[in-house]
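Presented as structure tokens, the chain that follows is alone, the form predicted together with its partner chain.
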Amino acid sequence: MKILVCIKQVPDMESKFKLNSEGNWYDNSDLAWRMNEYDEYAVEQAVQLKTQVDEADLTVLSIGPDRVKEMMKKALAMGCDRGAHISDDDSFKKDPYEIASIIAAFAKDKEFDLIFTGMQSQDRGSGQVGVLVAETLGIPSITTIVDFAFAAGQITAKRELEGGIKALIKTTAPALLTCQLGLNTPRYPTLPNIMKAKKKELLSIPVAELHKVASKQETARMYFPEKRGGGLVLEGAVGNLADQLIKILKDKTGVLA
């Protein structure tokens, strides 16, 4: 069985974000980077599947500058067999369609039985890449899965819907799945595996070899939402505080009409 898992490196979401000079993306400098959270679930699921089936070969793919290799090493340490780094310093400028086309061009003649991706990236959040890869390759996709099982070529996945409803979906390989929070608890890579990951294959492919389409959308502007007025802190003696509060509740709300 051949499995592919696609992962993206995103900034730590606790970073202090600044806008870039063009005003259409965040400034990439001085950020701490990590694996997109949803992609961790994808890697974990792919590794679990690999251990479940007897013969499996698990490739991890990432598009981006050299620094993404650090995160790919983590995926290799978690249990992926080989890495394909699609080297692209400008990946952040590409739209979901271009990214999906690059992945599809890589996967096209490799006959992957299963492809796992995150359900969305934490920094762009389009949620499009997985489904577009599946469409381009002409295979079914199941999105936002929270449970996964594979037996005798049959895939059974649970999707989480609004209102606490879940849906059970069945399909057969080849297929693509996008992974949601709750699917699993990603393992910590063990130290011996971190050391062994050094010796695993990590191919670098120039993006130009796979990037053949033009973008279909562009981010015109990125901006911070306007600051809403902050909270109100009342000061003074207790009795006076109560009076102030009652006045505000009367004037500004319907609670004490």
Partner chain sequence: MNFQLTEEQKLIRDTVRAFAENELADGSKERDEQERFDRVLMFDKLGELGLTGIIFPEEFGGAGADYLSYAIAVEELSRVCASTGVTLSAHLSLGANPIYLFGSEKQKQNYLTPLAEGSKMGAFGLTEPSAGSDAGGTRTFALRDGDEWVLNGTKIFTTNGGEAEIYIIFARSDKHAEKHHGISAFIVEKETPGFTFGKKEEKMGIRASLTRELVFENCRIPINNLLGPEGSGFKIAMKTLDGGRIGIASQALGIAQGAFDAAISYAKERKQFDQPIAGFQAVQFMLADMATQIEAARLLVYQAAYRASAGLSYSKEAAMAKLFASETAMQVTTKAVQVFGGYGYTRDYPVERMMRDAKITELYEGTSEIQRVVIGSMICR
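Basically, rigid core = biggest C-alpha set you can superpose within 1.5 Å across the two forms. Positions refer to the first chain, counted from 1. Note that the structure is predicted; figures quoted are calculated from it, not measured. Compared with the form predicted on its own:
After superposition on the rigid core, the Cα of residue 243 moves by 2 Å or more between the two forms. Residue 231 is among the residues whose C-alpha shifts by 2 Å or more between the two forms once the rigid core is aligned.
Moving on from the form predicted together with its partner chain, please list the structure of the form predicted on its own.
Partners and other molecules omitted; one chain follows.
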């Protein structure tokens, strides 16, 4: 069995963000970087499956500048066999369709049986990349999985729906799955595995070899939410509250003439 897991490097969400000079993304300087939290669950699930299936082979892929290699080493230490780094200093400028097309171009001739991704990234949060990869490759996808099992060639997964409802989905490989928080408990790499990871294959591929499509959308501007004033609490009898509210609506909003 051949398995692919896709991960993304994102800033630590506790970082102090500021906009870049173009005003269309965050400034990359002075940020602490980490593996996207959703992707940690994807890596863990892929590693668990690898240990379950005889002769399974697990590749981890990430798109980005050279700094993502350090994050990829964590995935290798968690149990991935090799890494494929798609070298791209401008990956943040690419929309979900472009990113998915790059991943699909890498995967199309490698006959992966299963592909795992995070449900979404913590910085862009589109939730589109995994599904677009599956559509491009022409394979089924199961999104937002919170439970996973594989036996006798069949995939059984539970996916999270609104209102706490879960849907039970079954399919066969090849397939792609996007992983939700709580799917499992991501392991911490041990020191021996960290040392072994340094010897594992980590290839860099220029993005130009895989990027063959035009963008579908563009981020025109990013901005911080406007600060709003505090709320106003009205107290008193119901009749007086109604009078106060009407006066406020007249004086402050113009809703009532």
